[in-house]
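As a starting point, one isolated chain is supplied in structure tokens, in the form predicted on its own.
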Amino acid sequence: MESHEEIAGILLRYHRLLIVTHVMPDGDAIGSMLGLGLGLQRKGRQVTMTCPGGIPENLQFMPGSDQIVPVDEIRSHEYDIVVALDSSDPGRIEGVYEQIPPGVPIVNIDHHATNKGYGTYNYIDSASAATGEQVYRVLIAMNVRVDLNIAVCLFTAIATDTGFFRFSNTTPTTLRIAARLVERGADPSGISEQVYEARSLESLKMLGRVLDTLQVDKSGKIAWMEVYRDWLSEFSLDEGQTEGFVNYARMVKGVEVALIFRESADGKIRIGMRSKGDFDVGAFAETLGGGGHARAAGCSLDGQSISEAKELVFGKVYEIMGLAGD
């Protein structure tokens, strides 16, 4: 396992990085990879940053958004390193690292603890409450100067993945590291509002149908929302857009675990998953493929429906926490 000022020092041996981030990415993983991206080229680095699946609309608005290219053409790009971000697996960045040339090292930067530690090099600190903190330290590591556009990803980052800061992996070292990002220039207010209150009236209108599918077990426990392809081609989203969407099942009274099952283009079925009891989500999601943090995780699911998908959760959900199934 490296520290920050071993990972600093190894991306400075290369020219030219290629930085990713995992699925469905939120607004850590993004900023992050962002804040990384512009941090390399002030020292004069090539950087190509990419993202399975593109970014949401609600985060374009960071500086170096118009940077990150589809991944299928990282092809055309060349890179002596790659560094993955906020990604507890190898199938977070699916259709990059399939790509990654044998004998090319990957950099593994990550606070979830679930992190296989997958890389080459890996600075897994489960400890940060955002992927965010610990890029802030491998750019301070690096003698970046952290100016205003890199102060806006990485505030971004901290502040989503801490529910601005209302989330109980919020530190004194968050508040630190973030207030030392207003003082670069990052406006907490105007990035509130472009994460929580930009969102088009497509997506607004997609929120109400996918609202509408919210049932809550018998239990008053377990609730759960669905989100289908075809809704997405309906209202020209992608799937990106129904990021955050789970946190209202969160919201109902007296329920500990949220869900969301998603019909994603290739096929698969992907699962969102909140707590905000004594179940441990991330845990539960890596019996499952996937990965994330007690309070906040995902996986995917290959060759479901919906209904087989929730036929499966709910059994092992049910199984858990020692509950009668419906």
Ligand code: 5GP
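Provide the structure of the form predicted in complex with the named molecule, given the form predicted on its own shown above.
Since only the chain itself is given, any partners or molecules it might have are not part of what comes next.
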């Protein structure tokens, strides 16, 4: 494990850097990538940024997002070092990871406790609320001046991964870093509006459809929702636009585990998980080949229908919670 100071020193030894973040990127993924990328550019480095799949429209306001290039345009041998952000396992950066030549080091910066430590250098800190917090420390250690553009990206990263400082991962350090970023010009209310209040009418109608599927089991501790592929085409949406829906299932009083089952374009069932109690959904998702945090996690299951996936997952959740199944 490397410290943020060591990571800063390592990054500055290289000139051509490739930064990659995870598939279906969220605010922390894109914000921490842009924050680091813009910071390294200020140091005169040649930086390329990429991520598998598209960038959600509501994150494209961040400065530098027009520099992000599609994975299929990346030739990994053209870089001296690869930096992976917010990605707990190589599967999260599919399409880039496999093409990294053996001689090119990987720097793995992440705050997931389930991180597999796949980097040549690893800076993993599960006490950080967001990868954006870690990137802030690395930039300071590199003596980068945090300008308005970097502040907007890192504030977005930290604010989105903490639910605007409401989630249990929010610490005094989180708030101190956020305060610094606001001093540099990041505007919390403007950023909140860009991220959360620029939805399409269709995505809200879709939320109505998905909320209709919300159910709670007989113990009252498990709530779940379902998303079917033909609904996405009906509303002309892609899967990314159902991001955040699972949080509604967690709002039900008494619920400890909230789940969303989604039919994915690749034929898999994607499961989003949230916890409001002691149940560690990150550790649970890891047993199913996914990962995440204690209170927010996810995984994909192959070759199953939503009802099969539900049966499998509920059985395991009941077992861990010591509840009798139906």
